[in-house]
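Below, in structure tokens: the form predicted on its own, a single chain.
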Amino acid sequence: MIRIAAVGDLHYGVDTRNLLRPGFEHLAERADVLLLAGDLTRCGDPAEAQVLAEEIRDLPIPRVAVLGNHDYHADQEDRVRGILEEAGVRVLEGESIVLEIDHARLGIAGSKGFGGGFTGACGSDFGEPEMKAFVGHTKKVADRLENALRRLDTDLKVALLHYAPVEQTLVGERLEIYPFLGSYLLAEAVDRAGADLVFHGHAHHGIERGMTPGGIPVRNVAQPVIRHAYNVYSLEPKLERDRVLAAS
């Protein structure tokens, strides 16, 4: 069994050193990793990703991440990423990470996503040229999460995102505002390729549990939601659930 912490939404600014620190005290003992889901920084200022980086640099599990839209606020991302990544944190935007767990092999494949909205309500690459752009770049980042899905070759499959690929996960947000939190485009990308879980962000007034058409589970583990310093999910590998099965 593969055990992942999860949290998104953080949030950290330069005067919030040691805040989650308390709550990452017995990671380890919890989790075999720890997935980030977007939304590290408030601005997306590197002087604020270094406090982020400093809090979980000594933890002793792999650490994986995705930004979100505020960590590109500055049009500083890239400096963000390298801190993070200095830091020993392995960041995602339509890449992907193969971990060994426990004789398991855990695949990662992240990306920050984008909006666009959701079926019956959704923009479409039609008419003034930033509409074209606007879900243009949803489309794309979508192609990149499927082919990062699609190239693993793992016991298990994870996806990492920030925003949503469903909107289940926002009951509580205004409906006005849903076309800018997520993209039935994510979930679609993740069906074709197959995952066992999704995790994303961003909702802060979400709920934390939902479903992609295929039946794959979602869970938005933005820290407004989860109110912890990480929720821990656990995934069994399908070898072990074959085992099982043919035991019984």
Contents of the next structure:
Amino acid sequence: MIRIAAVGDLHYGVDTRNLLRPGFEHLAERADVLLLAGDLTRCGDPAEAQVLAEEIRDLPIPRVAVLGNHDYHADQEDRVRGILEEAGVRVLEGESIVLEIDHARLGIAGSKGFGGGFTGACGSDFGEPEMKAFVGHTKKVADRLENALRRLDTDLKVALLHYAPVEQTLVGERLEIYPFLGSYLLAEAVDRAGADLVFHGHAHHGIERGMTPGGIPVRNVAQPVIRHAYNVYSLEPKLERDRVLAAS
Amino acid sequence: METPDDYLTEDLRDRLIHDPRVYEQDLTIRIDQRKLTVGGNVTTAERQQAITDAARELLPGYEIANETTVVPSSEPDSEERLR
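Give me the form predicted in complex with the partner chain now, not the form predicted on its own.
Now the complete complex, all chains and molecules, led by this one.
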């Protein structure tokens, strides 16, 4: 059994030192890996990233993250990423990582993702350069996510995003802002490449549970949604499950 | 001419998003009869107070109702087994 702790939208600032330290106290006993689903800082200030880095530097389990839109605001996302990686956090953008946990291989592909909307009500890369850039960016990051997932040949595959891949986890948000909260292109990428579970954040007023059209579970782990320091999701790796089935 | 409440609402929301004390995109703003109501989630009680302080500066003379909630950050009670 692999236990994945996940949370997003921590919005760390220089005023939140030790905010999650009590909540993380027993994390290593409850989970094998911690995933951070973006918006780790308030405005992408490296000083904010440093506060979070110190908070999670000594956690004795692997830590994997994607950045979110807030982490880009100060145009210093490379420094934010560098600070987190220096603290032992692997930050993914169109990339993947493989972790060996309890004799099983967990593959994580990550991307910030982007907006654009959902089937029947989404933008197209048509018209002004700004519109082409907006939707074009989503297409680009969705392609990268798909490729990163395809490269994984692991017992479990997880997609880690900031923006939402499905509408279901946005229930509670105003319909008018759905195109700024995510894109179906992200779900399509996951369904094409295959995965066991998808995490995202960004939708603070949404709900936790959804599913891609292809049947892959989606969990919105924005902290205002889960209302804990993290939530834990456990999955049995395919190999272990297959062995049990074969034995019976 | 006094700014209509619709424009004032969005102007205030935009100012709060960019205010270094707040930097919060997630707030719901309502202005009615010179009363401002702010909702949404915040990380700490200090940030909650900062919203009230910033709103008072930006809309002097308005009644401010800060209905934001501080998000708990305790350990989870259970785990979800997916399969």
